[in-house]
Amino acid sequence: MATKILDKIYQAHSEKRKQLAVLIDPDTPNDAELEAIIEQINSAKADLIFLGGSLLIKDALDTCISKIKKLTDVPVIIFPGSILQISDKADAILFLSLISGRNPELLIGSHVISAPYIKQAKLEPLATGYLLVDCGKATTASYMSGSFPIPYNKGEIAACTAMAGEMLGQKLTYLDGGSGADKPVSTQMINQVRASVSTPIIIGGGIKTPEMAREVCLAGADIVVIGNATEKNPKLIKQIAKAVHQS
């Protein structure tokens, strides 16, 4: 199976080049708002677009991807909140195993159901150990997953969990404070995870300023994910992209 996107992520990781991923919720932006976001993504030279959400109310995934593809060449990666979020129009999909929780459906159950659809869609699956972290606010992700996030100050739990995920064959490690988090994953936790795994590390949730993005990068993140803040102010994308790419 082709690994085009994963190879690029690993190349950037080996070259110590930090990357920016902009998360778009297909339910949220109207056409004009989506165009404004993509314009900023292109101008900022953002590296990746993550698309999805913990709970999608509209059937807009395919339509949203088609619109994005007309406006940019930036790779579109599905960040699925459920097995319903699969589309052959995307470039890849984060094949998430929620290793911070103990819900068997999100460790392997849903994956068995979705695997043949992902293969049929010819999507590149990015095997990802997914860790939810308590960053000050209950999130849709933790509620919908029925799992407890890792406590904010328990970096050793995150480090050992990420280590186990890597030993199980996960190619990426994703620490997520969740959409609308009060603050990002702590730099101490990121440092501990970075010291424990060799996989590229993705950090999302609560990153609202260039300064926060830079701190996360310096702590060991390879990919910084921004979402909610840029929906309100798309011009933040360029400012945060500069901070990430110069880290």
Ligand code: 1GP
Given for the second form:
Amino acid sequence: MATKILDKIYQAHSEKRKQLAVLIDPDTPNDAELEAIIEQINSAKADLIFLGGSLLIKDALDTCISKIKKLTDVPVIIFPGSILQISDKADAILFLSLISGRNPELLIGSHVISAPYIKQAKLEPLATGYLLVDCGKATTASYMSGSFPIPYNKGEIAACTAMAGEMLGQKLTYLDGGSGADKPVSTQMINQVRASVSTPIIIGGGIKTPEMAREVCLAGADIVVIGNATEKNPKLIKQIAKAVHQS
Ligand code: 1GP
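With the form predicted on its own done, generate the form predicted in complex with the named molecule in the same format.
Entire complex below, previous chain first.
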């Protein structure tokens, strides 16, 4: 199985090069808005595009990836909200196990159903321990997954959960406050997770400014994910990319 994208992420991790992933919800931007976002991604030299959503209403995943692929060479990684979000047009897929929750479907059930489709689509699966964290408000991710997020100030729970994920063979650790979170995951929690695992760490949810991005990088994030804030103002991508790449 190809490990091209994972190898690049590990390479950056070993060189302590921080990366920026821009999350695009295929439901949201119209063509002109998508072009504006991709233009910013290209000029900011953002490293990755994450594509997906907890709840997609339009059947726009394939067409959205095709449009993106015409505009950029930045790898497109599906960030699936459900097993319906698989496409052979993407480069890779976050093969997420929601290890902060106790919903068996999201720990293994959906994986069994989607594995043959991912294989047929020749998508690189990125085995990821996915942790939802309570960052100030109920998010779609938390509601749709039917799981309790880890309390904001319980860094030790996040650290032990991430550690278990790594021991189970997960290659990436993703701490997510959920899209539109009030505030990012705390630097203290990121520190505790950083001290507990050697996988690259992805941090997302509620990152709205270059300062916030810099803080999570300094605390130990390898990949910073931004979504909501840049949908509203694509020019932020450049400022946040600069903060991430200089951290
Ligand atoms: C959500 O981590 C992502 O899963 C991004 O969150 O939209 O709040 O930037 P935002």
